[in-house]
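Listed next as structure tokens is one chain, alone, in the form predicted alone.
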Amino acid sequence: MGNIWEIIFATDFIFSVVRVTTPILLAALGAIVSDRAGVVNIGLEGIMLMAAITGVVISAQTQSAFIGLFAAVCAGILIALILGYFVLEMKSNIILGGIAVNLFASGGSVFLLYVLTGEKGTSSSLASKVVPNINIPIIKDIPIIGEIISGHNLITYIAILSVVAVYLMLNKTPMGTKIRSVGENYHAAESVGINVKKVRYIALGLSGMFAGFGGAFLSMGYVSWFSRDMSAGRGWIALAAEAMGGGNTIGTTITALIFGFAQAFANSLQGLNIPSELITIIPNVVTVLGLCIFAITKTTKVRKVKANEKNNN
């Protein structure tokens, strides 16, 4: 037990929590934007996978990490817009469309990897580039704080800034007002001249952009290669974080940190004499427990509201 507490309160562990949370947080921000517009992007998992393989391939071809990162984000946006086309133009079911994206990405990324490298496991034969880590001047020299905040990958800092950007966009800008109004009541939004379809395309594009950053981090920041199904359920965990956060930017960020803590804790326990099977299920168990607590809490609130309405009547 003493070893566990030492792990949790170590600066290296807290640093790891921030790092592990990055792809979950980015995908969760994408989930917030699309959900607020009334189109739940179930395809986040697949978008992250395709962005991850795209970043590796393009960075290897161009020998530039930043071109690879740009290509990964563009791939995320493109796939999200394709999903939007089938949902908004062809009237496909958004849930089925998202699942189709995930299935396509799972097999398609491996096929692309095989075509380019002849391998089906990892992209180790590709000389792909890595997005650099950033040491923040002055802050890096501050004891404890510098060890936690400084030295992260550039995409981690993009994720942190994205939290602020999404909050301001949804609550302080005309576009954010349009996205929220379309999600809350698109008929009312149409009645005041808002182009509902255009707003939803924009929301899905932004969702794909954030998921693209998350996917790029997995293959160009967290590690330096692509491997089969390397998103490992992070897209689904991001959806859970968004649901538990109530579609709220701050709440979703806190929930994503909780899931990141669980993943980092599981990673840290690998050095102790604990069965690996128990360690690997910790993040999944935390996700399920969190959703159960969320469901119970929401049900209780709904019952209280109905009870109050009944008493008032």
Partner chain sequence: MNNYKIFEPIRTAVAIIIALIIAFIVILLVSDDPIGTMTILLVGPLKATRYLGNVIELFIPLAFTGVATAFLFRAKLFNLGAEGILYICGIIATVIAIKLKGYGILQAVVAIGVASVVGMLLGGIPGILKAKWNINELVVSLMFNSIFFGIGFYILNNYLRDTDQSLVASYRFVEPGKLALGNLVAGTRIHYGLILVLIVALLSYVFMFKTKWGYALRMTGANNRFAYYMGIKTFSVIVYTHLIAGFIAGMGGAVEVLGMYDRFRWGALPGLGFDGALVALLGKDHPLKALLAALFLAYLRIGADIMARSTEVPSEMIAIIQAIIILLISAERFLAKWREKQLVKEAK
Second form
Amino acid sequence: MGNIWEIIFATDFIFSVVRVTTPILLAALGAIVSDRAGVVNIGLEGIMLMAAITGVVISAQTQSAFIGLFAAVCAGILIALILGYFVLEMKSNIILGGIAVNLFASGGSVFLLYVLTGEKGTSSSLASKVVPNINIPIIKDIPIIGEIISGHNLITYIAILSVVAVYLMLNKTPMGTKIRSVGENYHAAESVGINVKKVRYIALGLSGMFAGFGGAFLSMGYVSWFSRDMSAGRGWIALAAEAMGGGNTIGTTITALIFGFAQAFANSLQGLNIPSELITIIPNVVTVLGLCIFAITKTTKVRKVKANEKNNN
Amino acid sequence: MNNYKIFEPIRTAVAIIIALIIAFIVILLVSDDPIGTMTILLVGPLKATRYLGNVIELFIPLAFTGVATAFLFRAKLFNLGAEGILYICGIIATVIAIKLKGYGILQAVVAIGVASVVGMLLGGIPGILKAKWNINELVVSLMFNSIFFGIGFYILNNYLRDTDQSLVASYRFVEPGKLALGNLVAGTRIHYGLILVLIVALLSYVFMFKTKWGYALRMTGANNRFAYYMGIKTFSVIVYTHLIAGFIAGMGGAVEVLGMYDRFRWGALPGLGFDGALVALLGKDHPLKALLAALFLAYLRIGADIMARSTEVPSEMIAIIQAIIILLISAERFLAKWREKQLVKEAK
Amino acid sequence: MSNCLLSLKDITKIYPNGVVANKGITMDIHEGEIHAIVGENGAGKSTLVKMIFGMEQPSLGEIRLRGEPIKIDNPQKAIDLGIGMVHQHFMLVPSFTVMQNLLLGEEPKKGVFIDNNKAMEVTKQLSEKYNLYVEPTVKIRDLTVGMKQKVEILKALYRGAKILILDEPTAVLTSQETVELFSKLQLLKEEGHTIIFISHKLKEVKEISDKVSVIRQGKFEGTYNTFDITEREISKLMVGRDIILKYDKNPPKYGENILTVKDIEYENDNKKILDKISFSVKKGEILGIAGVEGNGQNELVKLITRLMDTQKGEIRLNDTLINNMSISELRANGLSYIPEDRMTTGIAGDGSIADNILANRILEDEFTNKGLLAGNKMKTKTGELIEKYVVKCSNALQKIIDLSGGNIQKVVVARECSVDLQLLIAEQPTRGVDVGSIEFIHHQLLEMRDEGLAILLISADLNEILELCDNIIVMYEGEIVAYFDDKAKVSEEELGMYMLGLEKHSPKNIRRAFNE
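Which structure goes with the form predicted together with the partner chain, now that we have seen the form predicted alone?
Whole complex next, starting from this chain.
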């Protein structure tokens, strides 16, 4: 077991936690913004997948990583808005709508890949581009911290900045206030003339944007190709992270880091003598356990409060 | 009075037609012979007995997962766990079938029975988590899909794997040329699982519409506040709904593996459980209508497979059709104006 | 007229389901007046003002502002036109502070961020200007109802409202709060605001308004100078119904106690909702609970029907303690309950009429035969009930949600009252129901009483309480403040005094409600 501790305290492990957390965190930010507006986006998983394939295809076409990234994000926004149209205008059930997006993306991305490359597994034949890693001057030279903080993919830094941006947006700007009021009591928002539908479209669009960045990271940063179902449940894990984070930015970020840790841990166990099939389920098990612990402590807290009330009487 | 009864099928039909039209547009973009391709997609399965057989063969697992999911959706439990249960119960059935190789009918009976019970117990886990602590069943069920796959695949690779095979596969559980669930229709691979799934669907219908528990389940789904106020114990409804769904999905896994293969061959989740969601939705969460939906989807799938084999359009195109159908059918406002007009007309 | 600010011409509102809420309403509202719109529950007052505030669109007719015809498509348009509204149910975000709620959607900005200092300043200025004191940084959920209402009024004023609509503003207020509200409204009026005040409490209307418009069953009955008309006259215009709800009752034949409630207390968020409630209901008695809504009646009913857990005290049904009984056991023991929120609790809207009308019977295995439900028996029973309770529908498998409100309520009544029961809890049983159905339901209740059932009737409709009940309890702020066992001696006005907490019976008299 000594090996495991060595793994965890190695700087490259912590570096990889940050790397692995990136897509989960981005999708979780999408979950926060949409959930706070009262329209939790269940389609994050599918949106990531579609963004991932779009990024690969467009970057290969244009030979520009940035155009590819831009296109991926646009694809994310577009799908989220289509989902929004069905949920807000056509009154589709949001869960079923989300399921539709995911089913669509799972097959649709492969369809697109096949039509363009003739392959169904990965996009290795496409000369797609990768979003560059960034070495931060000065910080990169600090021992340990530099090794952990510097040298990440640009999208990872975008993710970190996004956390700050989402926090400020939700809590300090008029738009954030609108989003939260619409989510908590849309009648109140309506009564002061806020266009509830518009706010929800914006929130869904933002969630699509974040999931789009997350998807682009998968195929243009984490690895340099698209492969079938490569989002691998990260969109769902992100939803779990958001639920456990209580919908607030900081809590969700911490939970996303825990899930990222589990994933990175699973990745680094690959070298050890543990069956790889069982390693791959670690992030899922951690997510289920996390959800359980969170829910159980919440209910016992409520019970305790009730019990106290009884005692006080 | 008959308006509602007519309206729903029309709505479903219109949704399907719109989806097919959009599919045609997509085919138009990628195919040199769009009309030919579309024709294959739509009537391909009718061209040979073997193809029709394929439709029924695919219908069987889709009907299992569809009926299982119909139970969950009917109670407004959005659980997509049929996929993982189908997989791991396929593994369980394989383990037992290998042990009981050569025991004839007993092999299939025990394997299916045990797999179903295991499926029921596993299906109950998210049910209890939901009922007791209100933990989101959708996220949990998806996590369990990966977990069950991981564990199942581990068992397959470490205990069941026939290393003589180049692809991932277990040891044989039947002699070459035979299948554990026999053959029902000559010239096809349709097996006795068909009868089983029809019985399951019928019993499900009876349970859901002709028993008190089924009533409690339906009312919990229709309005859980009403159910609670009427004295229905929603806790137990959530749990038994999950148990039943797990049982049926587990049986589906076992039947599919034993009915179609001589070895366990799934190196990835087969996707049949997710399709169950679509079947349930198309079938309006009704076990018998789900059969029709499963038949439709199986037909479409086989059509797409034939299309993929004979044209350059991949079978994944189906995903587009499915997504559009789900979105339209779940859309309350879809054709609502038309219905309102009809209602007004009728009132006059 | 020259100073006519807002005029409604022939306003008619027909909802898609065919309900005519307003019919040909014509009304002039002048600048600087307090204009009361009165009418009974369900007369169409709220619909009318919702159209003025852009939440609903008139089907026919015209609204003019300062003589100009206008179309108010949405609340934003109304706000832009200087119209503000304080809704009956507050439109506030509970987790937001007073300040955030006040400025929602129009916060002062510094760059892209909300300027909190400025916001604070604006809030304070506003509060001072209109003499409505609020604490800017307190969260809405921690406020009393009266404070919330002030926030609502300020919210409208901040958005430049010159015309202020208040929908039943006093329904949720204590008497002191009402007094305070009225003095504030007078101040606003002096500053040139025009106030539209909706109420069905005539005393208040007399006290505060300059003009009064009466609506009866969606129709306009005229506008009067408040000074020139008496309460009695207004009341005649308001009520003057086509069917007079007056019943000849048989003298009561009381039996033993069926329901006994003893020393019930209930707290939520450290706030006492119910305090030492004790009473009993006898066989053959209709006991009424009168009170302004939100004085604990709803919680009391939830405790008796086991929808909530009792924290302190004892509730007995026929001497059996039911504090920990399950709902199904309780129902099996003879309790039936017509809930206040018919649509969200009383029915499963997606279910058929049969699904809804037979619910209790199905769950109590009345139709179970060898584990299966006997379809024919169910069909017959449904038919019987539909006929007996005169439910207008095309067939038993029709979705219940497609029925009218009155017919839906008849389904609920049929379900709850047709089984073998001992105690019926009827909570606002005729709210929002057409007159025909009201009469039908009332007759049902009286019949059941004569058959020896115990009935607890909770209603905000005093006419209903006085006509049906044998004995009456009045609840105010979670306490029983009065008990009347001689109805001849009590009038609506008198009940009103107790309901508003202006008067209170002696503890000794109140204890009589608890019949050992």
